[in-house]
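A single chain comes next, written as structure tokens; it is the form predicted on its own.
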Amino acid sequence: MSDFDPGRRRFLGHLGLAGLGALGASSFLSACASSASGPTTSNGSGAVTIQSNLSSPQAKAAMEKLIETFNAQGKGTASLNTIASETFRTQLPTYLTSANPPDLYTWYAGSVANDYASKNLLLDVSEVWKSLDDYPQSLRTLSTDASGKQIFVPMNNYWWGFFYRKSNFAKWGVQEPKTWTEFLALCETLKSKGVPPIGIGLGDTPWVASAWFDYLNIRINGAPFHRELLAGKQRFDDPKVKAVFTRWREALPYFDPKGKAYPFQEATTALLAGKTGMFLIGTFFADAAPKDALGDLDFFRFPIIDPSVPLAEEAPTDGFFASAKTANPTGTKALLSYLAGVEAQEAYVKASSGIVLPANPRAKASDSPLVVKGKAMLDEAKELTQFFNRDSSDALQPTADTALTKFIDKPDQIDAILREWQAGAEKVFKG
């Protein structure tokens, strides 16, 4: 359901697996966008507000396609608000703790939900959790806060990689790439040809490159370390992350230096165009791409460092949660219910680009060969991550933000950066 972000994963519920996550959701355009009529409050006993982040064209016209089924099943009346991924993800915060709130949001699950269940301010859908008895354990753990209680329905998940042209490649004469050393020599290859190999798109968007951090670190250092250092029970000055900004800088001289500087919109315009050569980015990305496009997109797993280090792999889970103040929670609970079900998920998968992996684990994914690759791929780890906000807090990403761009412009000065960082993150996990 992600429609960019974080980083940040439908997949899981067919895994098993409890640790999922990428910032998740949609940042891909930088405009505010409203569909419905609805107000961004709540309607008391009248309609369920819903405030979206997905706003790409393809995952808001699936959001919008089933509150239209959903309000003609006449079990209830819902009204969407779709906004801009950077304009939800800072007014969160600000929507939760209103006088009158929107009902019911799409985001996702781990520390950033369960944060907010600890302030009392989601709704419990345990109830809504007593008809899921098929969804696998790890779905329910990872929907549950602290006390117990559910706070979050899965929706989909999805999974991350270096997503290229199939056609370009052949073009280049190139190939996937499985090692570290294979990546280098790829990316050494295409710039000698001319064309930036690795795009990235930080104008608006700097979480994007939490991405490159989080996948070097459970790479080199491993998953556990990795959610550990993000858990305020390592340090970011450590050796151990400093290894991964030394093997980062062997990859900075193949940016596109253009990514530094034009929104995520543009990146993923560039890598359709054969403009740069591939993009460590989520398969929300392909809600953007044009249908015709999709058939030439292939993708490849972050290439392996250590091969003594278990085998991680970043897959999101996206969903919902609700204002625990809202006026009307059953018509809410309701609306989850529908969501949480094989119809609405299919619904979905159908609508969006497909390239998404449903929660409920009788709803069927496409078949398709992109599709087949990254749920295999995903079998194959041994670790999930989220993403780096989903395995930490939304308050912490912003500290990560400001020091890999400041390595990305200043890769001399990581011992400041990473002692900045350091500083930073203790103000976070101090409150």
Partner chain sequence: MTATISTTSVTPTRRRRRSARLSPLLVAFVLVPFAVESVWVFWPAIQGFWFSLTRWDGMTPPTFVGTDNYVELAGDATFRGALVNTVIWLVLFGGLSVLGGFGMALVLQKERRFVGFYRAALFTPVVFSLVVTALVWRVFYQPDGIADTLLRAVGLESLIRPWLADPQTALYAVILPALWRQIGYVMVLFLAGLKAIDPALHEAARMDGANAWQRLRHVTIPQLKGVNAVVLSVIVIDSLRSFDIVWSLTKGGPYHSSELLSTYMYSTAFQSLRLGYASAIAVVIFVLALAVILGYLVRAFREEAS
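Got the form predicted on its own; could you also share the form predicted together with its partner chain?
Only a single chain is listed, so you will not see partners or other molecules.
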């Protein structure tokens, strides 16, 4: 189930996308929402079918509410199919290539969407983007395919950072570090107090290690190099990539040794219990945190290593794309315009349990201090990246999992590991 990297997605589902909001709960909603693993048909005048992987109770309810509101507005009718995230992931190619596909899908921006677009499977939604003038350029670029047309409509994004408990940092008498040197000094202090400084959860969720790779690479080599590397235009055995691991090695002694054996959900528990000092993770982790601990949580940005490298942050974006074969492109675009609007996005944020930022700049985010700080961090960034598998592909993720967990275990073998990684990546790019 939460097998490969879908674990993360399922959690994203919980909170991230949760706010799809109010597509209308027409009479068939309840019937469709529970089951439906196969594509549903729709004809030119009929309801727009939206295939959603937001299966956690809160997210599903929010989605039903959004559809209901849309249907009440009379601009069209829509029906919602909610599908378990893992089923959705494996079925998505089948949906898109079937003769009679569902119209609209919840999914991710970036190379995942571009990949489908290059196979002519996605609907050109440039028309919807005409009304999204005030969306930031970064999101527009992210939603544009290689041929220059928009194929994605973002709903919200979230951020990654070093999360910690304020009360614990106060107890240990330490402060947020800004630079790599300060960060290592902080680790040393925590270690001397008998706390494993850096939490991680690689058992079952080895993709968590990719966050370290992504961040070190964008801090040392910059986001453009990172993207080229993940697109197969640079080599993993390049000396620039090795430099990433030289830095990482400086921090390795401070990792929680138990982190290898448990998944990120348990690493979250360890952090909250004060058994680790801090944890590099996306905001979705808060889903597994008890509500009373949320107020005590804070985060700092991944420390600066080379100040001359333009600041970039990981900000995975969730949203929608539509099938090129939809029988009802007008209705689909109307629904997309509604979902991209202020009303729907605010309804979504309100309904979602987690810490997400609406994509529409005019929609109000939750005003919790954590969200305000996260938004400020992303606004300050010159570049945004998504996450390893979203900037590359799901197929490349297992090669990263193998290489990174092996490095954490056997840092001495880095040259061989990078050679293997490059060989594995070439196979994936070759197909």
